[in-house]
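Single chain ahead, by itself, as structure tokens, in the form predicted on its own.
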Amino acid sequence: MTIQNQGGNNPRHAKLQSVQTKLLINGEWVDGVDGGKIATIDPYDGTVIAEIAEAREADVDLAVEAAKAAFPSWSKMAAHDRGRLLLKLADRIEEDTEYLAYLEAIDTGHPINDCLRLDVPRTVLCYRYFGGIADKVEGSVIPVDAGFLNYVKREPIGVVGQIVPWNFPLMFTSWKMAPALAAGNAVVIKPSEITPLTTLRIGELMMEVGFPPGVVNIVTGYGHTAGQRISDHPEIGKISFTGSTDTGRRIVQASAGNLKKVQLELGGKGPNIVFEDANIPAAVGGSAFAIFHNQGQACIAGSRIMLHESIADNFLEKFTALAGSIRLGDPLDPNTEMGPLTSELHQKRVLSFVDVAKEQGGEVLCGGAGPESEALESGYFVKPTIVRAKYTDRVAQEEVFGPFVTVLTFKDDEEALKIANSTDYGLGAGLWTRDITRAHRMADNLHAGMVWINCYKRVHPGSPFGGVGQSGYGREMGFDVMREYTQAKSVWVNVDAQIPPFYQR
């Protein structure tokens, strides 16, 4: 195994010591066939952390070949043995918590406390959950015609391709790989070229605990080359993608060649509804977490706060004060509550929506710019931004994907539901009320794959995660995802059935 020293002379990167920068193909760490490199950037100061190998089409082909060769023995391995490897991996990740949290912080801009409290523990929990579920995927016996036994078994698909976004790379890698491997598939996974470091580290840990060569292959490359080849490769039986709705559409088109199974977790424009009887302090705090955690870079972010007109002023007074108090800073500083956005390009995109809001008559209540601090000016920061607008405005319809929330008001439940369901998306939605009847009625009628009542952004490996409409289809996590990574085979047995006379001689 080849490990390259990286980090240069930047004291922020002193803990790196060594970082994996190569592709994992067939159990070996290798350079790309064409020898290309991609710089991964620290969003806090714009410096290069490392240069990683660039996978292109030929590298994806090699990875698929390795996965295809590894699949028969991996799929036939006893399910509890596959589960045991996932459980060993979970233990090893837990032992590596400090280093993984550090890598995630410098590569993504996540505050280190969030990495330690949420990202790594959620990753460990995910591998443990699917390690435990590996040998619990059951078939069924179907009552059919007399004299016949019909049973249905779930079988792995084969080689699956997985494309991971840049916003939660460590956690999303576990969401994709853990169930796929538990089900008996072999994996070719492409992390984002912007934030590849923790996925590569997970690959190292997988090799340490004994995953067979070729079962997991990691190809770090760009979407238009490596991602495109994963999408259209004729030997890949399924693709799981998390990212933008536009890219999801292109993946569906590319998958048509061999009609591969497709699972998409795409954009969102989450309505977060605060009714007049809500616990306002709880709703303020929960709404801040819904939009400002991870700098708002989450598909399920509560990016539309919908306030009953009778409590709007009271809520906004408290909410704007809280937003203005959020501590921006170095993600490695334990006191930092919000770090930089993950890339300079994305920072510019988020800030461009401030102009969009103003052009359509929106009112910027706070934020709308980078911080004034000279210490932060080299980072990709955006201050927590609150904009008041109409529900038909672009900032209330399009996904901004940053610390940018649009405030809307409503007069009754009917109008709240109309506004909440007014976008093309349908991923997550939240509501705050003490009225349990209203809560269930709204949950039933919201156009969303997930609804949170008196909370927001709760996730667990046992609970299915996904959306409807332009937010995609299929589900991550829960037992639902085991069906996503398997296919049904129906077997008929003639136990005691007479052959029809017409066919007897």
Ligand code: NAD
Given for the second form:
Amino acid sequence: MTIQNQGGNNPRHAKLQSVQTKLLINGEWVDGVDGGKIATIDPYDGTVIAEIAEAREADVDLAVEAAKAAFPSWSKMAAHDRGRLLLKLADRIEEDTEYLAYLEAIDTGHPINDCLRLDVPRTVLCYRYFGGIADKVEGSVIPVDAGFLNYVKREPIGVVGQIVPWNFPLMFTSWKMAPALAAGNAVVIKPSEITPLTTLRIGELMMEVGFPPGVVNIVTGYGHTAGQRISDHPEIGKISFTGSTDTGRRIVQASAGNLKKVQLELGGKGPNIVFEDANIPAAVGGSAFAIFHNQGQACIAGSRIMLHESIADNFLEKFTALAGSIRLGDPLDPNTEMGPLTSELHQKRVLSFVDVAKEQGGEVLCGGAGPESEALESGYFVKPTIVRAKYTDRVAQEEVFGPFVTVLTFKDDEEALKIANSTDYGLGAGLWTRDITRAHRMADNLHAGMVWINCYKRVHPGSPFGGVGQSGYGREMGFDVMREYTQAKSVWVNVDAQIPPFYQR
Ligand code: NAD
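Can you switch from the form predicted on its own and show the form predicted in complex with nicotinamide-adenine-dinucleotide (NAD) instead?
Now the complete complex, all chains and molecules, led by this one.
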């Protein structure tokens, strides 16, 4: 059931023809057992968009029960039929582009243009890619001892739990659900309590295109209750988590009870290295995209710009001018290049890092505050912020997760590598150079799960995404992820083997 517009009198919410506010359990839209609600807030003006049903432990239990019941027939369905449903979903999402982009913009603060050009098309691409992969997950035949046939099947795990953060809710739910479903698993997914709207809309579209009841269950709830229950639930065989490193650690502990498979996509502190031979205009634009796109709320953000000392002044002059010219505004305005941060709490956290930087001698070159404009004062904005800092400073080591970038200089490749590899994280890294040998040497030696050469933040469902060190383990996307969502079963057949006699009497 769809609840009609809850947007009240806010004209920004007038296009909210309908918005789903309930939990999806066993193909039905239901209230939480305890009847609790969570308000989802528009970060542009702080108004309530809708009250969403709150899932608690008992709701997660019901969702897992439904998923468990749905799993046998879903996993035995012909793989191409599962794929076809994902392809139909991709088409349906594409048709719904405008509405999904609108929901994402009001719920997260992403500029509508970004939603239309990146979030929705990448989501479509992801469901399409994994729709196509569903019937291509092959097993193998192993050459073993004469007379025996040994074949290995990849089997789905069963019920998988998926926990998603608030920064790219639409895209990240596709990264999680598409491969898990293609592999034949049943899903219990929890979006972030801060940004549930597009996940609920995807649930509606899934029901529309004919996903069987219980195959996907959506539990909108808080982390310490619903998220915790997903993590410790004895019937969930695997958990895929994207979020902060601290929460990741908690999930690993909670999952120990039934020894779940765990896949973690955690924080990052991406080094973005500009060498003296770089194409400077390209590096300036690319570095701005690396840190300022989505208000810097990206795990793979290029949040540490490292400049060769000979080009630093030239680069910084252009880069600070560009940062200062970024158009902050209403996410629904197609001219807006940067929206508000997704929550007030997060805005305060990001701004607190300005003081942290200053305490350790950092110099704010640009931004460092909310915008002066009265029109923007009720939104959770932070101006693009550039801080000169030492590589050992807290702001150059800890994830800020906002439009906040540190800059420093280096003198040679060796020093660049030392600084780049100096954090506990190892997610994305970028470098700008025309020297192909240097580019590959750096890519080989950077402590990172992904490296971008003369570009930044490229992703594709065919390419594995994930980190090393405290950025997590396991991979999303690429063919690798089909291994994450399946397990090997080795089957031995005595075809014509003469087995030496043991225990014969
Ligand atoms: P978060 O860890 O606070 O929350 C992420 C999700 O976990 C939310 O759905 C939340 O409700 C849930 N959660 C919170 N506590 C939980 C608990 N005890 N048990 C189970 N679930 C719990 O992170 P966030 O603030 O939503 O997102 C920002 C973080 O996510 C940043 O650190 C960012 O780097 C990281 N991130 C990583 C990637 C990646 O792919 N590596 C991508 C995006 C974001």
